[in-house]
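Take a look at this one chain, the form predicted on its own, written out in C-alpha cells.
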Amino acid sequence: MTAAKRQFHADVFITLKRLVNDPEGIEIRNGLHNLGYDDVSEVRAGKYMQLQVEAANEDEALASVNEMCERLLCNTVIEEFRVSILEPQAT
C-alpha cells in the first residue's frame, strides 16, 4: 500500500560557489559603499525559489527537492544550493 502524500513547501537558496567571481555581488557592495555603507566588505548574490511538492514524509520531499536542484535549477559546476522543507500549517 502506498502511503498518502503530503503537501510540502521548499524553499531554495542558490549561491556560486566561493571560488566563483560574483560580479552582481560586487556591484551591489559598490551601490551600498556609494551609499554610505562602507562597513560592508562582501555581497554574494543569489537566487532564492519556493516550490510547493507533495511526497510521502519530508525526507522523501527533500531527496526530490535535492535533485530538482542537481537536475536542473543549479548549475552545480559553478554554483552551490541550500533546501529547507516544510510542511504546510493548516489554515
Given for the second form:
2 protein chains.
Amino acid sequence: MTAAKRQFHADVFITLKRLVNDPEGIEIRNGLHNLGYDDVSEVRAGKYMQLQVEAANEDEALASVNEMCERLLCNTVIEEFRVSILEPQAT
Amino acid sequence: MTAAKRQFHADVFITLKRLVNDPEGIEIRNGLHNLGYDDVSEVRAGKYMQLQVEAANEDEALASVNEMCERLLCNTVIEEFRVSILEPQAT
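Please could you give me the other form, the form predicted in complex with another copy of the chain, since above is the form predicted on its own?
Complete assembly follows, chain above in first position.
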C-alpha cells in the first residue's frame, strides 16, 4: 500500500558562505548609500526559490528538497542553503 | 534627545508577481525533472537579501527597509516584496 501523496510548499534560501566575497551585495549597499540610506552597514545578496513538491509527508518533502539543493540548486562550494517546508493546504 | 540606534537584521524576499511569467523558475523545474525529480510541479525563482540596518526601534527599521524596497531593491511593476525584521543581537 502506498500512502497518498500530498502537495507541499518549500521555501529555499540560498546565500553565499560568510567568507565568500559578495560583489552584488556591496553594489546594492553602495546604491542604498547613494540614495541616502547611510544606516545600512551591510547587504548580502542571495536567492530565494519557492517549490511545489508532492510527497508522502513533511519529512520526505524536506529530504527531497535538500537533495535537490545539493545536486542542482545550490553551489555548495561557495553557497549554503536553508529549506523550510510549509504544511500542505487543505483541499 | 535622540534615542541610541541599534543594529537590526532585515530579511528581504523579492518574488515575481503571481501573473508574471518566470522563465528562470521554469528552467529550474526542467532541470529538476531531468534529474528525476518529477514530483516538483512548480518552481518560482526570487531574490533574498540580508541587510544590517541601524534604527531606533523595530518599527523604524521596518519602515526604512520597506522604503528601500520601493525605491531600489524591488521592481514593483513586476515584483513584490516581503520584509522580516529580526531582533537585534545582545551586545
